[in-house]
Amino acid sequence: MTASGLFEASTPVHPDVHLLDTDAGPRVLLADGSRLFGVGQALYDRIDAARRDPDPRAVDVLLADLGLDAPRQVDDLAPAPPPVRALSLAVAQKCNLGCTYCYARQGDFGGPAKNMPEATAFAAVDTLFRDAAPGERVNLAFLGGEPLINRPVVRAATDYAVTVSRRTGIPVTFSITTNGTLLTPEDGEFFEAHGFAVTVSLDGVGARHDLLRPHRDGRGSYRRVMDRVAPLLAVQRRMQVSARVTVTPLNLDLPRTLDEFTAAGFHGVGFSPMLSSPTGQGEMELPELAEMLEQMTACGEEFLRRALAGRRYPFTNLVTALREIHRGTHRPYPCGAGAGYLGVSADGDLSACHRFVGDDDGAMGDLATGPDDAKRARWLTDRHVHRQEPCSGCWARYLCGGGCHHEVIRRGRPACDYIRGWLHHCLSVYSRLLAARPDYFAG
């Protein structure tokens, strides 16, 4: 299908019903519940009519008399800020490379370039810890910047929560973001001793990555990366090598870029729109949307064929999606900033994630005090997708969950067509191959 028709088929009629024509038959979508049927045309026609009826009650007196009705999953209330199981430290906030449109503006968030002392990353471990109860686990992420600019911190601050770890009986993971210019070896071997999920940024192959990506002085970065990256890639057991590219409208060349990637070993390989940059450069405009979504589903068709065949294709969008859809997955957020995931900057003042450190407008207190639950709570007040337009009225909320908060307060959101097109894709593939092979999501 066409952009344009994924536009057209994925436009809300209705906030709480969606419906599909799949090659699979006929699908209906519940939102509340993130609840997907297989119906017979009869009663796909019939849902069609209530959620085009000019009464409100239409269909919610349909789903009554198909049992279908029920309390709703997710109500307007807020929860009470949780527990905070998942830190991402900000530990060097400098970068080597040039990334223009860069959320962090080049590295340095906006401010004076600096490293994450050890306290600080010790400090954030102990919170990370406190109080957690049996059964839970913890997340321990290093992002940038550039984290491996500030190495020995990394180490110091992985081997100290494996300390924590052993001590309390509370199971942690680590994950890194990285570049990938000053990768080395050894960090994969200590990468692969500790589990780590391991992100590296590559926007395309070859030139096209060059051109969004160079070293200060002018100079392309692709070639250093994956030089730097495959002793990792050949490494990898418990360590998850994955690929993350940020697309522009100057890097419009997904399936060929999956293939690459795939072909040279990531575990995953995962594509996401810029849709908010500092200097507006590289922000994607709805017609480069419109082409994302078409090699987008390009890739997903791709990932059908294999999984049907019983082979396997790094796509993690898709993966994840397929996912999210068979556990039923409903949220009024987009992700866990600002309630159980913050960020810590450099100085130990805690954002709500990753991307608001410096920000006033995602600032959540700091280590030394702890966080601040009440900015919290009015986070999580205010960010509440029934608090969000046009979301209220659109049928894939609870899968979008508003989109990202850090996008959306800076741009609004320009990508919902693209967004509900995507989704409407998903839940396609995933009826077709549901149908077809029900043994793949066994587990």
Contents of the next structure:
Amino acid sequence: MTASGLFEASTPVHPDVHLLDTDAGPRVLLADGSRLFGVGQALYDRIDAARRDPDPRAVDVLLADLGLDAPRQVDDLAPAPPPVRALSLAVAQKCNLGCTYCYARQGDFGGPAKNMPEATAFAAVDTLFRDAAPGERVNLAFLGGEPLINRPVVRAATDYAVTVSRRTGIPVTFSITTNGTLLTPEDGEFFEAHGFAVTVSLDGVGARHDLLRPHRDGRGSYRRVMDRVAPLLAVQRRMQVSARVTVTPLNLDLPRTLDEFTAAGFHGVGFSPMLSSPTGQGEMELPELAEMLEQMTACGEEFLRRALAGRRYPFTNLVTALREIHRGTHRPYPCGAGAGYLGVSADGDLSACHRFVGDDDGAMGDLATGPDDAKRARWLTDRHVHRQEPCSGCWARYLCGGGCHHEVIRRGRPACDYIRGWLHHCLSVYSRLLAARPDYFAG
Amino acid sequence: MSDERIDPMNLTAQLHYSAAGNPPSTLPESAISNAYPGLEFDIRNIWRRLLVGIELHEADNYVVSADAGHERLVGRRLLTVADHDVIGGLVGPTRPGAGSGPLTTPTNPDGVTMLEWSNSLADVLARHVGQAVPCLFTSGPAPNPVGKPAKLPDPGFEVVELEVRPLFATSAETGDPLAVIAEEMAGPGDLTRGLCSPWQNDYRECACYYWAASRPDYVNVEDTAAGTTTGNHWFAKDREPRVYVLDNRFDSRLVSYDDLFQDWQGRLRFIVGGDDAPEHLDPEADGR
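Can you give me the structure for the form predicted in complex with the partner chain, which would complement the form predicted on its own we have just seen?
Starting with the chain above, the whole complex follows.
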């Protein structure tokens, strides 16, 4: 289906019901609980009529009649701030690249460049374990800037977290997001030993990447990154090395990018549209989002071809979406920011996530006094998808969660059509894959 | 499939779907699938084989059978597992208005009872799967309840190391636990074998209005000139004479367990408006 076809097919008609005409047959998605049903054509037509009925009770009456009403899974109440289970440390608020669109303004978040002291990183680890409830696991993430500029603190904080984990019995997992230019084989061994999830920012193949992610002096970085990632790709067993592709109008070449990185041996490849940059540079508008959607669906079709043949294709966006659709994941937030996940600045200030470092909009206390639960509670209340517009009228609200807080606060929601079109496509792929290869979802 | 079909596809759809004709109790959130025989399953059965080598009674801390090497444990009572008690003291008043005290009887001199397995063993399951844990048994057969000794060692008790089985099956593909109870814990039919069977059993068992057994009692009732009534017990094999036989499972005028197990569908009758329904409805006669 073309992007315009997907835009049209996924236009919101009723907040609680979405209908899909898939190759595997008519489908009904009930937003509440993200419940997906296959239906006969006559029933599809009745539900379609009900969702277009001016009487707002028509859908409720029909769903009750069909036995499809269920207790509300998401209410208006924000949860109390949960224990913090994940922290990302901005271990280096500086970077050796000069990416044009960077939310961190080339790494320093618009302030002086700085490294996080070891003591601050250790204090963050203490906070992470102190707030974890028994039986939970915690995640320690390293971001920046470019975290490997401050490699000693990455290593020291990791070792310290392992020590605390052994003492408390609370398991810890690690992740790092890097531009890849500073990676060494020794880093690979360290990450492998600790089972890191390694995300490498790679915005395309060759010249396209170089255009968007140059060194500060203008030199390209693609060849260097691929050379430095290669040893990690070769040894990854416990660790998983993934590519994250930020999509701008200049690198709309997704199938080739996906194939290239898959062939290189990345464990996963994910695409994310550039929706908000400090300078406005590189931001996607509707025509580019339409083109991106067509390329995403092309990647999705290739995924489906391979999955039907029993082969792996690490197209992360779709793999994740299929898993969430199968489970019926429904959520009033797009992510754990401000809830179970917080960002830590080099100075030890806490924020809603790694993008809000140094930003008053997402300030959440500091390591010395601990997470500010009053601010977290207000954040969770204000950011609940039921309090967002136009989310409250959208069928996709519990699959989407309302969009990245940082992008929404900075730019609004320019990508709703894209997100709905993509989710519509994912629901179709799910329907087809479930019919043809139910074993894909077993276990 | 008809054009009106509904097929719940993903997991939340399946969990919350109420199929046409199914009562609300078929949904997991409202089912009676609890720690006592209901109509869904008896969860107590999953605990019987938690400890490798022995099989426990589903409702008692009593060893009912054992594998080779552990035969001597049959008939004994299990008191603790990995330092978790599986029995507790009974305390309460013995007559109205009296204070609480130990509830002992001649057959239960220690005044103890078995704790429900899900409460007493869940923590053991959570922490010790695959490990051998110390289990405290009586040192000989104990048909009646027995309390814990004041201190150990005690010649009346014996500690035996037994391994804790995983509750869930493991994926052959990934080695990860599956959301399926392992067959070593409960084989096919184990979870449902003790459930209510109203037609064959509970109608005979319970004369009360227990939900699984509520049934007709006094049927074919007619007033008499004397101002009393005559009628039949629903279980009367013969409806003549029209007399109410007091319920007694040994009275040969009433259907017995054996009768029901052999031919419940022939013995039990539909009652319409308080009277036996005609044996055969003739569709032609009333125009249907």
